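Presented below, as structure tokens, is a lone chain in the form predicted alone.
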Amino acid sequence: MASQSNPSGTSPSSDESIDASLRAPVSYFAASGAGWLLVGAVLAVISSVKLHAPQFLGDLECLTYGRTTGAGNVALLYGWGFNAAFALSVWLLARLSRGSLPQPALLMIAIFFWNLGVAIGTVGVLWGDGTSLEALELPSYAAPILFVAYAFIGIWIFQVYQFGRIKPVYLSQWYILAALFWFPWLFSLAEIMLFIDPVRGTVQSIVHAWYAQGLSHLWFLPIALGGLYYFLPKLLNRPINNYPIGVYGFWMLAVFGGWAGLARLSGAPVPAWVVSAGVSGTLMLIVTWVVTAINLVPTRLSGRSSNDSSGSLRFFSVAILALFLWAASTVILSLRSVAEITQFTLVLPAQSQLFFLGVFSFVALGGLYHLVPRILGTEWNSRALISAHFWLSVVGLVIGVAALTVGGIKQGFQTNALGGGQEAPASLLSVMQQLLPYLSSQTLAATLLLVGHLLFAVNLMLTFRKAGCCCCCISRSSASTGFTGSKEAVIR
């Protein structure tokens, strides 16, 4: 995290010019992100509703529940994740290096051919052509397209940084351009290990734990964080507590955020010493949690912002909350005496939705309700309805989760014979009638979840037509070097 001088000599591109720069691309970014949420959203609620209702829509083939899970993680991840991931990346790096975007019209045909991707991804996978993997279930067909649109979008976020004016690399510059290294890497290897040049045996398994755990740790994990050490500061105008210690906390989850997916084996017909190696990186990453804990949460409870007109602090300190609560139980269910009744039973998609639903997606959101307004230079037009975006995220993720959590450990305990004095384990079908409750809580939760998102969708169409915007306007304002809107002022 050494400063770097300028050698150019050059003076710093200033706030107007930059968000000037961005304002095509990130508007597109959180357009889409947000479109991508409502369908993601909606297949999640077909699939809740599926698990304790199996009748509901079950003359549409398209629509039965293994196509509609994998359709909808395809939609939350690649479409929602990724875009919101995009913009926020190429904003933050360009507002931290003081450097505009060249060519922002070259980024917009990428993101054009990302979408595409996921848009073929997501209909092949309903149309029947998706895959079996957990994170990957996209089809052949649609991975080229992802990977080579990731390449030059990559590249264009990675010239932001390159090119700006100012040089001193903060700690989320570090978790930014590390992700942007770490995915194509990640992406690849799965692709050829496990679809191009198919490895045997159980090193598929290993390959795609390795992978969909890794998604998590060295992508969305990283922009988070590169998100919270940002805007916490940012909005409470003071610097990261023990801010040089972070770097311990990167570079721990840089060497062994990769090895703690293998974790998720536990039971399986893997190498015993595959399984040590996850459950060890998972508590090697007990460092990095431990510094992140000491870097923002006395930041955060230091005091109230005054630069907060979008409420954006509360949805990071949910986030910061939620990331802690993930952690431990991470550490937790690495455990073999836990996984041994939590492996296979609602505990896992519990723990992935406090994960990416709690983690990622509020950082992702309190981002885009703080940046939206600085690139298209007007204020949000509800504050009504982030408030009531923010109360039903909170209220669906709670539900959701803690329904999940505790009918995934009473599954467990029955299927093991391990609870009530049960001397042999539960048929499958009781089990599954018990678990109704709180599979219709779950509902419950994705429903809340859905008419949330799609509160943000309709304020951020709002505020795109409050600010004059649409596709044609969006285009040609990229290219002029300042804004318009009487609220400038109050925002910046």
Second form
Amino acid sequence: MASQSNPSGTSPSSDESIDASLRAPVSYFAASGAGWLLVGAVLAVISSVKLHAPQFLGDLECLTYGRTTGAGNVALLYGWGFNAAFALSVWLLARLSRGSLPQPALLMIAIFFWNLGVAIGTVGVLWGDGTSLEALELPSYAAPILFVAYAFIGIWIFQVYQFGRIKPVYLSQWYILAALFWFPWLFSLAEIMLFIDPVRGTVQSIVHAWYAQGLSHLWFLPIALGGLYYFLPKLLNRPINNYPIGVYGFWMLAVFGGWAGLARLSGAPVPAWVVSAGVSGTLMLIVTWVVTAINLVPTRLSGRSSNDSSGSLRFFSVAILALFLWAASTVILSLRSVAEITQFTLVLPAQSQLFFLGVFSFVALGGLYHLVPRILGTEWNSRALISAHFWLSVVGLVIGVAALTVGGIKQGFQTNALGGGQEAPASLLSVMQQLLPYLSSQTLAATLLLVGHLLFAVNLMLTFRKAGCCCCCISRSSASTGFTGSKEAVIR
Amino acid sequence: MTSLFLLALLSSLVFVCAIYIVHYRGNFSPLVQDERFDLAMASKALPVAVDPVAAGKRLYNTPGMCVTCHQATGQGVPGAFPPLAGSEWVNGTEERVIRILLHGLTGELKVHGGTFNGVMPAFGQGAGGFNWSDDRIAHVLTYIRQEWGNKAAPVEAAKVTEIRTKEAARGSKSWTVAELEAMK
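Provide the structure of the form predicted in complex with the partner chain, given the form predicted alone shown above.
Every component of the complex follows; first up is the chain already shown.
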């Protein structure tokens, strides 16, 4: 672990050659990520509408609530989330270890198969082959494709680090490299223990909780933290506030990130000690949150943006805010007395939205807004579209999370009161009917997000056109047009 | 300074988590889902007292069982099925009734001076039997021995077990009155 806060090699020619080697695959990641983001957002709107207007598209078997929700999750998590995570990690690793990508064409093939796997998965869920497990809705025939494609992508991204010229490892690299190894561990174990050779009854729900939360804690979160640790000092021209302690946050996440997922099972028919272990894991992660807060918040507050030509800094600011809100919510909601009210209510989707759409997606979007111009060698087609996307996303996120949280808390109190008491609601149905305004607000939020993501996709497409490249070209030559070294930040 | 603070935070979290786990460990038992569940208390409460008369009444009145022939009044059907109410067989020694229930009864039978010639099916194990457990047989016998004015002693499941073991060699062969009358 190097104590220096950032590698300092900034020779323009090397940046250009690195970016040139990444041009085709990162464009591919960005384009397919944006495409899946749209697919996922459309499916999210459809499932959200169905919660308060069940007759909507009710005659189409492939668009029933269970299928659109599952397919939307697959498209968002594995389509958008992973493509964006791949783009960020390969670019960050290349920048930080000063390595170019060997044989981008092979990576392109792996990306193709990853997207093929996601497409088969999404269509499979709509077809009716999905599983009932959240975050693992993929039909079991899509999983091997994803796993093999991931193996290639992961190895290729790792190569960038392996062949890089700078060996000291910066914290962003810790997080990203670890995530690259954690995900196949999570995914293969979950697939084996749930589908290939299923474990017995209760253990399945424990494995699933471990995977579902592990996907957040050990894949999306480290990528997001890796991004924040890189982009904040770079965009603000400030060092990380207290870099040496950052590594403690990393190790606490590594040790307890997997345990924390078991807290999801509070109130479920699993042994009590399993939940207690999960709650303890969640509490131990407070160290990670505190370390992250000590490092990121003062860094963010102390500097003014110096070279943020695409306005990605505001995305990171929202992500940091969402990160701490989410972290606080995981701690509070894991406690048994709180879980008694909130467990199995709308608070849980609110929490996962806050994480995936608020923390991860905002880091990923900010990262893409930052790196796409550098990869393509041209500025974004429209800054206005970026601003519109940002504000639509923020408003959509706030409305959605707030509506689901408030509605969920109300739902929890009323459902618990069903057994009797002074203000006992008449029936479960009346509890549900009171949720209708909150569910409609969620539809509004999902629609705003959809419009925002549409603007992002359009902007991305126009920028590709402006850069004179179709997204599937594998040309390495013309990357440096219009790209000047002065735009590249000199990072402290 | 920050490191000291982190050390303090980490230590206190370990402390809190240790207390939390001890408090909510549920004895680390795979069977305890609710940590407020107390195994010691639960084990005291576990043996649930079954009222043999109530259980026997339910068995007796199950459609297709005893009630079909002997009727809910225990009077049977004159000329076809013998009454249980006031029957000297029911109120007599438990050795006989248990055997009748386990293996069945065929041939001529006199109850209350009436003569019956039917087939009482076997409720114990064996071909054609209902495979009732010793508990069930004891319950239903206790019920018929204390209902409709009958005043005989209850039948214990242990006694049924004893006779079932003793007569294991008999298989599914029904008893005849002559065989039973040979017993005390």
